[in-house]
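Listed next as C-alpha cells is one chain, alone, in the form predicted alone.
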Amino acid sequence: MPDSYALFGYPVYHSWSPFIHGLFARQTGQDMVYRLHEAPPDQFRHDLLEFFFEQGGSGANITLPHKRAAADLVNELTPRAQRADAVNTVLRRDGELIGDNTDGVGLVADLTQNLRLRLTSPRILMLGAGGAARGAIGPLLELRPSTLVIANRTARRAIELAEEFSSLGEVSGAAFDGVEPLEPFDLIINATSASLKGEVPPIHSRAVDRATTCYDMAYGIGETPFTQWARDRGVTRVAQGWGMLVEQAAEAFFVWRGVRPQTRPVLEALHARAMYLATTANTRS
C-alpha cells in the first residue's frame, strides 16, 4: 500500500500540489499518493488533521489559514519552523509530529537556482508582515543583506516582526507610506494578499528602477497587479511564485521521503499545463 500524504487548507481545490507531488514521485519512484483535504477552521484540529495521521497518514503539507494553528498540534518544530512560528510540512516521525517550514528555504532557492540572482548585500523590501513573510524573513536574512525592511499597512505589525528577527541581521518595519528610499531596493518581495483583491501595496516610486528584482509569491497566468506595476515602471526583472511553489514542495518531498528531486522538469511541466488550461479555458469562453 503506497505511504499517504496530503494537504490541508481552506480552500485547497484550486492547488497544483497533487500534479507537482505526483511528478516528483514518478521522477524518484516513490510509492506514495497526495490528496487534497479541504479543511474549515472548525474541523483542522482534530476532525482532520489528527484523524488523518491516526489513519496512518506518512505526512502532510498545511497551507492558508491553518499554518500557525499546525505549529500548536505538532509534538517538535523545526528550528526553521519555530523561527517563523508557522508549519507548513508536517511528518509522522516514532509516532511523534514534527513540524517544519519549507517556504522561505523556497523562495531563496527560487531567487538564487531558477532566476539565478547574485545577491550581494542586498538591500530587500519585504511588502507584508503576515505568515507568508514570516516563513522567509529567516531564509532571506541568511543572505546577508545589508538592510531588510518590512513594510505593511499597520506599522506596529511590521516593527514587532522586524524585532522578532533582528538577532539574524539588519531588519527594520514601517507602514507602508514610511517608506522613503533614498536610493532603489535590489529585491522587493510582495507577500501580501493584494494580487489576489486586484490591488497593489502602496509603494514609493523611488523604491524600484530597472535593476531591481520584484518578485510576488501569488502567481497566475499572465502579470499579477504587482508584476505589471513593476513592468509599468521599467522593472525587467519580475517574477511571481512558481518557482517558490516548486522549491518549498521539494523541500518539503526531502524531509518526507529523505530524496530530493529535480525541480526543473516539474517547473517546466507546471508552466505547460497552467498555459494548456488556460488555452482551453479561453477556447471554451
Ligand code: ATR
Given for the second form:
Amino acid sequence: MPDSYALFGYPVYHSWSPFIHGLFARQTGQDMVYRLHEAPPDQFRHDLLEFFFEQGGSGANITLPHKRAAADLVNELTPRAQRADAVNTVLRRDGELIGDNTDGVGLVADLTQNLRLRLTSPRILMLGAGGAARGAIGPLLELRPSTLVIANRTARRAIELAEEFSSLGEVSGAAFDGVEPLEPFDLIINATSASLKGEVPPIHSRAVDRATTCYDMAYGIGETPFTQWARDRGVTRVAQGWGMLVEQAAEAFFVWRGVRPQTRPVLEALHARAMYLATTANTRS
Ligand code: ATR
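The block above covers the form predicted alone; next, return the form predicted in complex with the named molecule.
Then the entire complex follows, led off by the chain already shown.
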C-alpha cells in the first residue's frame, strides 16, 4: 500500500498540490498517493485530522482557510509554525500531531534559488499584514535586510505584526500612505489579497525603480494586477507565486519523506500544464 497524504482546505479542488507531489514522488521513487479533502470551516476539527492519521495517513497539508485554525488543532508546533501562527504541513510523531509551516522558507527558496536574487542587506517592502505576510516575515528577516517595512491598508495590523517580530531584525509597520521612501526598495512582495479582486495596493512611486524586484505571492496565467503595475514602471525582475508554491511543497515533502526533490523540472511542468489548460479553456469559451 502506498503511503497516504492529503490536502485539507475549502475550496480545494482547484489545487495543484496533487500534481506537484505526484511529480516529486515519481522523481524520487517514493511510493505515495496525495489526495484532496474538502473540509468546510465548521467541519475542520482535531478529530478530522486525527481520523485521517488513524486511518493510516502519513502526512497532511493545510490550505486556506484553515492554516490558522490548524495551529490550534495540533499538539505541537515547530518554531517556524509558531512564529507564523499558522500551519500548512502536519505529520504525526509518537502519536502526537506536529504542525509545521513551509510557506516562508518556500518564498525565500524561490527568491534566492530560482530567481537567484543576491540580496546584501536588502531593503524590503512587504505589502499586507494577513496570514500570507505573517508566514514570510521570519524567513525574510533571516536574509538580514537593512530594513523590512510592512505596509497595510489597516495600519494597526502592520504595526502590531512588526512589533511581534522586532526582536528578530529591522522591521517596522505603516499604512500604505505612510511609506514615503527616500530611495527605492530592492524587493517588494505583494502578500495582500488585492490581486484576487483585480486591485493593486496604493504604493508610493518612489518605492520602486527598474532595479526593484517585484514579487506577487498570488499566481495565475498572464500578469496579475501587481505584476502588470510593476512592468508598467519598467521593472524587469517580476515574478508570481508559482515558485513559492512548488518550493513550499518541496519542503513539506522533505519534512515527510526525508528526501529533497528537484524543484526546477516540476516548476517547468507546472507552467506547461497551466498554460495548456488556459489555452484549452480559452478555445472552448
Ligand atoms: P491571507 O491569509 O491571504 O493573507 P488575510 O489574512 O485575510 O488573508 O489578509 C489579507 C490581506 O490583504 C490583508 O493585509 C488585507 O488588508 P487589511 O488588513 O486592511 O484587511 C489585504 N487586502 C485585502 N484586500 C485588499 C485591497 N483591495 N487592497 C489592499 N490590501 C488588501
